[in-house]
Every structure is written in C-alpha cells, then in structure tokens.
Amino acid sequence: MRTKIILAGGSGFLGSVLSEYLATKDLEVVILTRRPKTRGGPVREVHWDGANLEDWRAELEGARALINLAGVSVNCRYHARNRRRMLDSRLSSTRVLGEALGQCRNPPPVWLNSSTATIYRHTFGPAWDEEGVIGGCAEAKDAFSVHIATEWERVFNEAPTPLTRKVALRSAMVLGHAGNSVLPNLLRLSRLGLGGTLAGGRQFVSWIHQEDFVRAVAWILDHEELAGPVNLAAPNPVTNTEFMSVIRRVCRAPFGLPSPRWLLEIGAFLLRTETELVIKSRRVVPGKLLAGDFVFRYPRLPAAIKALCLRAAPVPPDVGA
C-alpha cells in the first residue's frame, strides 16, 4: 500500500514537479486544487478552495505528510486589489489547513508549509542562513512582501498541531524549464538582446535547481530533527551581473542591454509587475541543509543552467561548468 503525500495548492509549476518526484518513490499524492482533474496513476486531486473545512479534510487522516504550496503569484502590480489576494491566499490555506489538521484523530506526523526567502533583510553583505536578520527596508521596495512572509509564518505557527512537526520552507527563486517558470522568460530576453544587468547588477540572487527543490523537499520530509524555518536555495548565490552573463552564454547572445532602475520601472508598469523581484538583493543560504549533509546536485549556476537548457532544446547550450 503506498503512503500518502497531502500536496495542498499543488497545480503550479513547484507542485507538478513536485507531485512528479514524489510519484516514483512509491508515494500516493492527493492535490488539493480549485479545479480538479481526473488523473490516472499514483496521483489525484481533490477539489479544495483554500478557506473552508470541506470533504477534503479527510484525505489528511493518516497521511505520511502535509505540504502546502498555496498562495497567488507575487507576479503582479501591487495595487489594493492584488495586495488582498496574495496576503489571504496564503493566510487563509495555512489557517484552514491547521484547523483540519486540529481535527484529525491521526494527523499527518509532518507539515511543511511554504514561505519565501524574501523575508530577509535586503543584503549586499554575509548571506544570510536561517539565523539572518528578518526586515524590509526602502531601498529594496520590499516592505509588503515581509509583511507577506511574516505574517504567513505566524499563521502557520499559531496553528495548534502538539502532534506535527512543522517546517517553514523559505524558498528562492526556483529554476525550470516549464512554461510559467521564469527561467524561459529570461532566455527569451536575452534572445532579444534585453538580457543585460539589472539596476546596475550589485544585487544578489538567490536560486535553486528545481530537482534540488523536490530532493530537499523529500530529505526535509525523512529528517525528523528538522524543524522551524529552513532555507530552500543553492549554497552559491549570485550577483546579478553573474546571473544575466549565464544566462547570455546559454542563448550565445553577444550582447545585453543594461536596465537602469528608472527604465525597469517602466518596464515593471507596462508588464504589469513590481521591480521589487529584480532589485532587491536576496543572499540566502542553505545554513541547515548543508548541517545536515544535504547533497546538492546543482550547486553552482553555470551547471544547474546548463543541465536545465539540455532537457528543455535539442541544442546544447554554450556554457561552462
């Protein structure tokens, strides 16, 4: 009989991958989703809308775990309207999701709950692991989304579960090669010439492999020490210099226009997002996965570009190791 993965918000880009890898390990996956479809195989979906104590809340009764992926993308202007929703969709699943498990006779021994690596304070300095200073600050334009991050934390801690272990996974920026991942749109760019630094490219970022992303998950999930906040990301944060001249080389673009702040604030209106994602300077490291001896597959940029552009074209791409 296989165990039972809760993946809640699980029809995104992180879910599918994730719903994938979890799959071939013998693992019964239930996504919870809005709009479910009817699948074959080891995983299927359960119709879900992410506030209400509904039918689904069975499916948690001896489940091996808990993983909760929802909230709106952050992909957007951050007017009144989008504020709202990003900030409830995150609330209130995490509180719907502890109500349900406050029920359970036999809970899951296991909840992870997303957040976002966003929550620490802007840095051109040390990266920070999980002990880093937590804040907004101006410069970065990034006072709401910590507000996101920490009040989704205090909802998913409040959540009185004694018998689950909770973990916070405080993840950067993903790399894939699915459509509605940003990596694409980037290659694109950089096909057009538009691939130069950002805001003059001091800024770190903070990456992982999408395979690394659903390993971590799945170490996370097998690690019983582990709890509280842990950092989702590669242990070797880049500049933004760095990022945009790799991802050059993967496209064999001879060139990348630079985007000074002031015309990626037009860019951002007319696109209709926030320069926030590209001008902060997120340098995050995975301080407990590495305490652990998590092994990483894709440490370094260059590697985890390349391997990515190799499975999505037939081409190889132009890019060192």
Ligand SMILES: NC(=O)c1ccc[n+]([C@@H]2O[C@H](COP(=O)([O-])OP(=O)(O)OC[C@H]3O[C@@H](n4cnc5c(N)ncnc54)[C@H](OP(=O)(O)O)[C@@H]3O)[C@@H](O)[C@H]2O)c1
Given for the second form:
Amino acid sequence: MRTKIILAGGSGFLGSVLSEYLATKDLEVVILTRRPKTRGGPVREVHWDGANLEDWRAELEGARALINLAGVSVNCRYHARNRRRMLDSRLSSTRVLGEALGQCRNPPPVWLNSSTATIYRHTFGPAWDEEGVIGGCAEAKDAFSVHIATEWERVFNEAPTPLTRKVALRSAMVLGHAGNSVLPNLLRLSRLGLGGTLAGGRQFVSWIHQEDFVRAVAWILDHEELAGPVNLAAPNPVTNTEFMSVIRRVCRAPFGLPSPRWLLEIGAFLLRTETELVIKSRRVVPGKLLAGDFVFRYPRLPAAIKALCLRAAPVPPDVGA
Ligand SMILES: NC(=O)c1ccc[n+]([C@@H]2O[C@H](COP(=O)([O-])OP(=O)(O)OC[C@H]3O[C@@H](n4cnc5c(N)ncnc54)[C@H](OP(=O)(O)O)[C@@H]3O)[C@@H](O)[C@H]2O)c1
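Could you give the coordinates for the form predicted in complex with the named molecule, as opposed to the form predicted on its own above?
Up next: the whole complex, starting with the chain shown before.
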C-alpha cells in the first residue's frame, strides 16, 4: 500500500493545512521546498528549487500522489517583475514535475496541480461549473490572472504522464484561520471600521472553508474516475455585500465604511496589492464534486466563518448559521 504523498510548494498556507490533515490519516508527507527545515513526525521537508531536476526526483518513486501548490503569492502589485515571478514560479514548477514523473519507473498514479477559479469569466449571470466560460474582461482587470491560469493548465495538460491521472484544482478563495490566509486580515480591517461593501458590492465572491478544501482533495485522490479540471468552491457563492456583512457581524463591527472603486485603487496601491482580487465577480460552483457523492461540511458562508473564528478566538462570534 502506497503511503507517501508529495506536496510540492507545501510549506505555505494550503500546504500546512493539507499536511496536517494527511498526517492524521497515517500518511507520510514529503514537502518540496526551497528552504527545508528539520521536523519530527510524519512530515519531512526536502530541497528543490522549483525549476530543475535534482535529487528530489527520487522521492516521487512509488509515492501515492503528487500535489503541486507552488507559486509566488498573487497578493502583490502586478508590475513587470512581479508578473514574471508569478508566472515563472507556476510554469517552471509544473514543467519540472512533469519531467520528473516522466523519468519515474514507478510514478504516483495521480497528480493534482493547483489552478484557480479565477480562470472563469467575470460574471453576474449563472454560476460557472467546470464547463464555464474561460477568459478575462476589461471591467474586471483580470487579463493577466487569466493568462497565468490558462498557461499553468496548458503546461500541466501537456506533460506526458501516461501512467498518472491529472486533475487541475480550480480553487476559489480558501478561508482559513491561520495568519497567512485572507480571513484574519479581513476581520482586522473590519474591526477598524473598514469592513464595508467594496466596489458597489454586487460582485460575487466564491470561497471554500479550509476543511472542505482538504476533504475535497482527499476525495479526488480516492476517486480514480476523475480527471481534468475540478472546481474547489462551496456550492453557495455570495455577493460582496453579503460577504462583508457576515464579516462585520462576526466582528461585531457596528458599521463598515463602503469603499468605491476609486478609493480601492488608492488603497490597493498603498497596500501593494491589486483591486482585481476584490472587484472581479467570481461565481463558481463545484459541478464535479456535487455530481459525485462529496458532502460539504460548510456549504454556507456564515457557518463557515463562525467555525473558523471559534477555532481562532476564544470569544464566540455573534453570527447565525
Ligand atoms: N490560498 C488560496 O485561497 C488559493 C486559491 C486559489 C489558488 N491558490 C493557489 O494554490 C497554491 C498554494 O496557495 P497558498 O495559499 O498555500 O500559497 P502560499 O502560502 O503563498 O504558498 C505557496 C508556496 O509556493 C512556494 N513558492 C513560492 N515561490 C516559489 C518559486 N519561485 N518556486 C517554487 N516554489 C515557490 C513556497 O514554498 P517555499 O518558499 O517553501 O519554496 C510556498 O510555500 C498557489 O499556487 C496559489 O496560487 C490558492
């Protein structure tokens, strides 16, 4: 029985949540990272540079699965240097993993590669499942992000891995309680009165609770019939107005200053990030997970946020499920 899972780029937010979960299932986890640390227990870190075939390749032999999470954070200004880093880190890591699998005598039977729900077109219409329209639009300022996502999936799909099933994880924003996820920052801003609706509030926000994210990943590993893209998103996306209202209730913030688009542009510049992350309407549903027997533990936003806050803070948040 194969018991080893390889997490390339597994030292960050999603890698930490996944390795913790997989370790509870008695699986050995090997994290490929540029800065390995010594750890005890079932999680081991091995050096790679995300671009070149080196000794780490041997770890793939006989592994149960390869999951690639590597990529420079998209929470930055999209100037030329950062654009290059965001794109290169994703394409190089995916390409070299494909090469490594090609050299394995006994490759893992499944490879999950990160992608993003941002690949789908900005929409106020019906939600996109895996058959949804792919593309950018000027209103959402998302041409570059969609370019990253489509190139990322192209390199992944082109890797010749006849013995390995491939699934692209088109993930929505993952809500977690750790400091390196989005939610704690949103809660902090809301406590300062800055948790109002953003850019009119009509745009949809797709999201998934971290526990459902890891459960869905485990479910995909076990479902050998699944290949191609899979949306990892809760079945109930909400508008930005609803999203911010839940956040304010959790924080007991009596008010939240709404931020029009022009103000967001200034704020994003000062915070060294991009408005696309909040102005794009991402309405994505998990078609393949729902068509299978996957059951979400947190299908609705209020209960998801309430559960995360209960884990992060001793004071029960004031929000209904
Ligand atoms: N979090 C979300 O809500 C979300 C949603 C959709 C898609 N995703 C995608 O899922 C993946 C993981 O997300 P995350 O939130 O866990 O991100 P994260 O916390 O920023 O971790 C990303 C990992 O990528 C590795 N990395 C960074 N630059 C690299 C480079 N140049 N070469 C090789 N590895 C590099 C880092 O590992 P080392 O520094 O240890 O090498 C880091 O641990 C990302 O690709 C992200 O775009 C995330």
